[in-house]
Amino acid sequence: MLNAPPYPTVLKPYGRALVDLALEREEILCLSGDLTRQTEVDLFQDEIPSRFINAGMAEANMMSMAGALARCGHIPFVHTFGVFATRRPFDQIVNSVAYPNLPVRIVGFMPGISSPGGPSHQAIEDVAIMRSLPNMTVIDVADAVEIRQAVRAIVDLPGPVYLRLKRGEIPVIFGDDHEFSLSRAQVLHDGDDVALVASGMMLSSSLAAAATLEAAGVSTSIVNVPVIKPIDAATIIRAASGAKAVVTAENHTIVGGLGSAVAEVLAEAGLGRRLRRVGLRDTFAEGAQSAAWLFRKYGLGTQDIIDSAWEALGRTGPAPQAPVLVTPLGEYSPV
């Protein structure tokens, strides 16, 4: 079951889920790169202070600490913004975490251009960086339901994990019957004209785009891909095989992320389909007070998905226009 937009929101679903799990599992430790409240782990610090470590603004050292703690039998969950979780400490992740294949869970907040802080704070290449590492699982979840389920799913997963999370008010897109899977992508709707393949914050926009396309007579399938590595190639191939075109949507550069992963799947399967990738087009963005403004400026909005699908299918005339939703306070609408 899917909720209808605008979506209800919750605060700190990750922080609450981690505390609940840690109360059951004594081997879980929480590390913060001096961004404790900003990454929701102030809840952990308040409720389980004996297993909370503020490593300070020294992310490289924090990753090395996490690797050492994992060698001692702990399961460290490491928290900071996505740029500081990947770009800054990459060498330590490689040598202290990924190469020894240790159970360190790296949690990066403010993905893609969702940060107002400009290029220094926008994790636009984190999926590409982490996807390139052997042993690393890469997850980009879409809502609060998937967040809560993913925390439990990854705790006993062998090897390291990179979990990408939106900050702030988190939408509730899925119903209680939703089941997050580490091995399977989810086909949320079947169609035979275009397959929309989305991850993370772009799922809500893809759902909105699909509704507009369907109303204009375009049969649309929607594939939610929360686990980008290892990617569920079989589900993507089945969805693409039943469609005339494929559109990927990601809050990330189109170089090396979900769009690249889907392109690799299609190419290796020998499946010839028109592919369009919606994402940041090999450029840095800028700072802004509104993430929605940035998404629209850089081509990551609902209308951009609609336009890409329309063009890929070779439809004539102007593409249908996505409706503008009025978002009450405390709710979340697709961009």
The other form holds:
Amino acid sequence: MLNAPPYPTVLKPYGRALVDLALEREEILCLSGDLTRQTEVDLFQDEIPSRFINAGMAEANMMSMAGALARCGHIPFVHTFGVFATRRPFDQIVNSVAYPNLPVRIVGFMPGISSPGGPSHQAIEDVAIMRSLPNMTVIDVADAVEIRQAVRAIVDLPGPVYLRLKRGEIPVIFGDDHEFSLSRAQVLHDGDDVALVASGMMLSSSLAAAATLEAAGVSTSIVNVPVIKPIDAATIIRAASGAKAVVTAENHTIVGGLGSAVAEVLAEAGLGRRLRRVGLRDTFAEGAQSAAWLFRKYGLGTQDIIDSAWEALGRTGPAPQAPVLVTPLGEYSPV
Amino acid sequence: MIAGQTRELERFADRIRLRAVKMVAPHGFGYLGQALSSAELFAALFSGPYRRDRDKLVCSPGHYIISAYAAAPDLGILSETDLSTYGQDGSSFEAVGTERSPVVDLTCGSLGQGLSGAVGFALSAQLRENLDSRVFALISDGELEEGQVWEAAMFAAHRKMGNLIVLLDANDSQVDGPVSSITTIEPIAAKWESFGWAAFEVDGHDADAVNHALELAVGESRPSVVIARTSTVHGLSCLPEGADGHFIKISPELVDAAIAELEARLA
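Can I have the other form now, the form predicted together with the partner chain, not the form predicted on its own?
The next block holds the full complex; its first chain is the one shown before.
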């Protein structure tokens, strides 16, 4: 079951889920890099202070320390913004976490261009660099329901995880019957013209694009890929096989992320389908007061997904237009 | 310390040197200088405060693993036969430490990360209220150029990690030459003290002095550092003047001379 946009939102679903789990699991530690409230773990600090560690603004030390804590049997969840969780301490993640294959959970908030804070704060290549690391699981979830389930799903994985989370108001897209899986992508809708493959914040945009495309007579399938590594190749191949074209959508550079992963799957399967990758086109993103403006400027909006599908299918005439949604305060509309 | 014990430490240090010469001999070059400079540190640590059943040992610069290996037979961990495969194809005793490296609890070839690992071990002991576990971390002076070392040093002092002891091999050697010619890291002791650490500066080839400093460090309620002033050619008078201490080249003739010199001292 799926909700319809604009979506209701909740606050701190991750922070709540982590506290609930940590109350059951003594091994869980919570590390913060001076961004405690912003990463929702003020809840953890308040409720389980004995297992909360503020490592300060020193991400290299935080990451190597987390690796050693994991060697001692703890399960450290490490929190900061996505840029400071991956880009800055990359060598520490490689040597202190990924190579020793330790159960450190790296949680990076504020993905892609959801931050108007400029290139320094925009994690646009985090999925690419984390995906390139042996042993690393990479997850980019779409809504609060997936977040709650993902926290429980990853806790006992033997190796490291990078969990990419939206900051602030989190939409509720899925119903309570939704089942997050570490091994399976989900086909949310079947169609035989175009397959939309999306993760994270771009799932709701893909759902909106699909509605507009279907109304214009384009039969559209939607594949939700919250786990980008290891990727569920079988489900992607099945959806792509049944369509004439494939469009990926990611809040990330198109170099090395979901679009690249899907391209690898299709090429290795020998499946010739026209592929369009919606995402940042090898550029940094500047100049914004609002995230929504940035998504439009850099071609990551619902309309860009529609236009890509329309063009990939070789449809003539103007592409159908996505309706402009009125979003009441506290609700969330796709970008 | 009584004279006999001092002599035993000196002999232990020379056994480390002898085994290290034999380990690099088949290659004709290697990290012999690191073993020569840190021999007394490892001898004193393994003869004194380090308790293998409850303490943690970090060898931050991965290429110093040669010293840990060369010292290990005295702990009954590795055999001379194990050491003979050091750095060879297919051996798990890689010349730059890896996850497979025995003897130590953590090592890393990417420098500057080991102290953070040691801080993680010490933090775990704190969280579990395990008061009887010490964490020893060997780090090198060149590593002090890496910012992460100081991130870790600050955090350790903030958390009052009295169970954390750093053995700093100040051999004034890095890849491009003397550390002092590349970056001014002095005053080393004052830096650590200003970060909230107890610092003990010693002649790193005076086994008795190293041992005494370690005893003081173990008794500290703050994190502590033993700064050992050392040389990468110490203990082998046969090495030529101006040998590159970071990566010593050693001919078969020089190997023979080195073994003869050390065996004579150990006889």
